[in-house]
Structure formats: structure tokens, C-alpha cells
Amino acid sequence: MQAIVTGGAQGIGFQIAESLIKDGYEVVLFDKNYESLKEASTKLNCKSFTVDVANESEVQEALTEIKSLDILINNAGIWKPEPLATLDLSTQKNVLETNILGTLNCTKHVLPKIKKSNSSSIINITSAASRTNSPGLGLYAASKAAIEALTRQWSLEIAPIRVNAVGPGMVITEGTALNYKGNALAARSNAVPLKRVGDPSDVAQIVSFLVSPKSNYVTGQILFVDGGITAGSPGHN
């Protein structure tokens, strides 16, 4: 069986990858970051290839040394958080262009090689952001609540393959680590109905899980991994 996992060099994309690999899976990695791609490959001992998501001619390059697929994990994504008076076109089109167009484009060019039964299973990564409405963070919310509506229309599009998406809440990468320095690990985690933030291994959990067997009456559903915070705000005792 074979898996590919975009924006898998690092982060919750890498734990992806390690978790469907300990399944079973032949998992290989998409990236544009050449140096991480690299040393993630190593550790994993799997194949993997530079791509940016967002450039569909590399997408087919790359898709061309696959000759079959079971698995799409579409991970790769950015965020550029900037305020709306401040707003700067070019890096919000950017975001778009990745999360919106990189998952598009990975999703399109599989289908020729993704095996035709509800074995197969694609997982958009989506965020808790999409429902937060948290200010400040340009079009990210916006391109992965876009992300959430593609997975509902493509789980009928596409159907036997099945399509959904897990939304990952407070977790700590690489990417995300400077935001929980000092005091601001406890005060997240205080925020979090389960009062602790998450780890790139809890969104893998639930990966592995939406890929096996064990779900294959499961589609166009969107699975939030976020302790909570999407449920809405505590009542007051």
C-alpha cells in the first residue's frame, strides 16, 4: 500500500508519515523545503520528492515516478497572519495558492493513479481556525474553510475513493513553537476545554484511523482534533 503526504518534512505532516509507515504503508514525501525533505526522508527511510504544491507542473513531474495509490494526505499548507488594515495582496495570495490550489492540484493529478474503492482514502488537513474566527489572520481561515467544502464536494465527486479532512487545533511544531514560549503554553492550554494543547501525534492518531478499514463507512466528514475549542465557550458555574 502506498501513501503520499505533502508538507511532509516536518511538523504534523512528518508525524503523519511515521504513523501510516508503522501501519504499513510505503509513504512518500512532498516538499519544497529541500533540506528538511532530506532529512526527513533519512529518518524515515522513505522516498520523497520536492515539490511545491502550489506549482502544478511539479505536481505531475513528480507524480509520474508513482505508478499506483491508496493514500493522499494533503498537509501542505502556510499561514501569513496579518491584520486587514495592513493586509498585503500578494503574500494572501500566496496562502491561496498553496492550501487552496496546492490541495486542488495534488487531489486532480492522483486520480489517474488512486485505486477506485473505498480502500482509498484522501485527507484534506484543514484548522480549527475555519471555525474560531480568531482576527488577525488574513486568508488563512478563509482558505482552509475552503478546504472543508472541497472534501464535502469531492467525497461525492470522486466517490468510491473517500475524501475527509481533519482540523487540527492548538499543536506544537516547528512552525508553531514560538507561540507557546514563556507563559504562553500555560495560558493556551488553559484556553482548551481539556486544558492542554495538542501534539502533531494526536492528529496522526486520527489519520491513521480515517485511512484503515476501521472507517470505511466514513466520507465527506471534517474531524476536528483541537480538545475542544471548536465546541464553543464553557458555561459559567
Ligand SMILES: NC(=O)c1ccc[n+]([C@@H]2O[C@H](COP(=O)([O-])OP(=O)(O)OC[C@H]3O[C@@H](n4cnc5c(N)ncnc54)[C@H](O)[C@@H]3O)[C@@H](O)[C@H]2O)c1
Contents of the next structure:
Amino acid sequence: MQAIVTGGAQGIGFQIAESLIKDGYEVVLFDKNYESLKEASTKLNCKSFTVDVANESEVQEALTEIKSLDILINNAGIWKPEPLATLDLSTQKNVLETNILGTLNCTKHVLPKIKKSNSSSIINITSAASRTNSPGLGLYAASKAAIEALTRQWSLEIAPIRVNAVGPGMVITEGTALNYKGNALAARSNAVPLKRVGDPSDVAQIVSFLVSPKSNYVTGQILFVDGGITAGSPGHN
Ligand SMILES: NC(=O)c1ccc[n+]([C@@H]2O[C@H](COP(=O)([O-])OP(=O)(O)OC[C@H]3O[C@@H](n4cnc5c(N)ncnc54)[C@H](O)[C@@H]3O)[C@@H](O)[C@H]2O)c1
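Switching forms now, from the form predicted alone to the form predicted together with the named molecule, please provide the structure.
Starting with the chain above, the whole complex follows.
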């Protein structure tokens, strides 16, 4: 069984790749960062391709090396914290192209390779931000809300292949580590109903479940892995 994980060089994508390998998948990593990708593929002893998911020809070229596929994890994503009023056009395009077009692009081009069966699965990584709209994350939130709409649409258009989305809350990764320096870790943990921030493994184990036969009647769904953040405020202490 073969899986592709985009943005697999670090963070949540790396952890998903590691856990899929433990589940018995042969994993291929796609990432635009050559250096960290090389390191990750050595650590995981798996194939990798330097690919910008928003670049259609790069995705198509990498896919010529892949004969058949069971799983695609659309995890590559970026955020550029800044109020909407000052966000410049090239940053706007970068966020939308990576998050929305990257997800569309990879999904569209794996279709000729992915087995037409409900044991095949596509998982899109969304975010609790799509429901919580924190300061500076407006365009990111909109891009993730679009990914959720696309998840439902793909699930209708390409059944029996199952398409679901997983929405992490606050997860410490290479990309977010600065947000948890010093007192910030305790403050952020306290804002979560379950009183801790997430670990990439919290997300990876839900991805493992959603690609497994245990969830073979689940498609078109968004599952938040966020300690309860999207359920509302835990109240005052
Ligand atoms: N960490 C969190 O708290 C959190 C919360 C909610 C959602 N998410 C989502 O989870 C996913 C992973 O987040 P993370 O924290 O692990 O991020 P990260 O920044 O640590 O890692 C992201 C990886 O994606 C790669 N990448 C970025 N743009 C790419 C592109 N155009 N093509 C190919 N690869 C690309 C980067 O090189 C990097 O290796 C993202 O989609 C993010 O929006 C993260």
C-alpha cells in the first residue's frame, strides 16, 4: 500500500508519514524544502520529491514516478499572520495558492493513479482556525474553510474513494514553535478545554484511523483534533 504525504519534511506531515510507515504503508514525501526533505527521507528511509504543491507541472512530474496509490495526505500549508487590511497581494496569492490550489492540484493529478475503492483515502489538513478566526489569521482561516468545502465536494465527485479532512488546533511543530516560547505555552494550554496544546502525534493517529478500514463508511467529514477549541470557550478560571 502506497501513500503520499505533502509537506512531509517536518512537523505534522513528518509525524503522519512516520505513523503511516508503522501502519505498513510505503510512504513518499512531497515537500518544497530540499534540505529538510532530504533529512526527513533519510530518517524515515522513504522516497521523496522536491515539489511545490502549487506548481502543477512539478506535481505531475513527480507523479510519473508513482505507479499506483492508496492514500494522499494533503498536509502542506502555510500561514502569514497579518491583518487583512495590510496583507499584500503576493502574500495573499502565496497563501491561497499553497493551501487551496495545492490541495486541488495534488488531488486532481493523483486521480489516474489512486485505486477506485473505498479503502483508498484522501485526507486534507484543515485547521481549527477555519472556525475560530484568530487575529491575523483571516486569510489562512478562509483558505482552510475552502479546503473543507472542497473536501465535501471531492467526496461526492470521486466516491468510492473516501475524502475527509482533519483540523488540528494548536500543535507544536517546527513551524509554530516560536508561538510557545516562555509563558506562552502555559497561557495557550490554559485556553484549551483539555488544558494542553497538541502534539503532531495527536493528529497523526486520527489520520491513521481515517485511512483505516475502521472508518470505511466515513467520507466528506471534517474531524477537529483540537482539545475542544472549536467547541467554544472553557470559561473563566
Ligand atoms: N501546527 C499547528 O498548530 C497547526 C494547526 C492547524 C493546522 N495546521 C496545518 O497543518 C499542516 C502542517 O503544519 P505544521 O505546523 O506541521 O507546519 P510546518 O511549517 O512545521 O511544516 C509544513 C511543511 O510544509 C512544507 N510546505 C509548505 N509549503 C509547501 C508547498 N507549497 N509545497 C510543498 N511543501 C510545502 C514546508 O516546507 C514544511 O516542510 C498545515 O497545513 C497547517 O496549516 C497546523
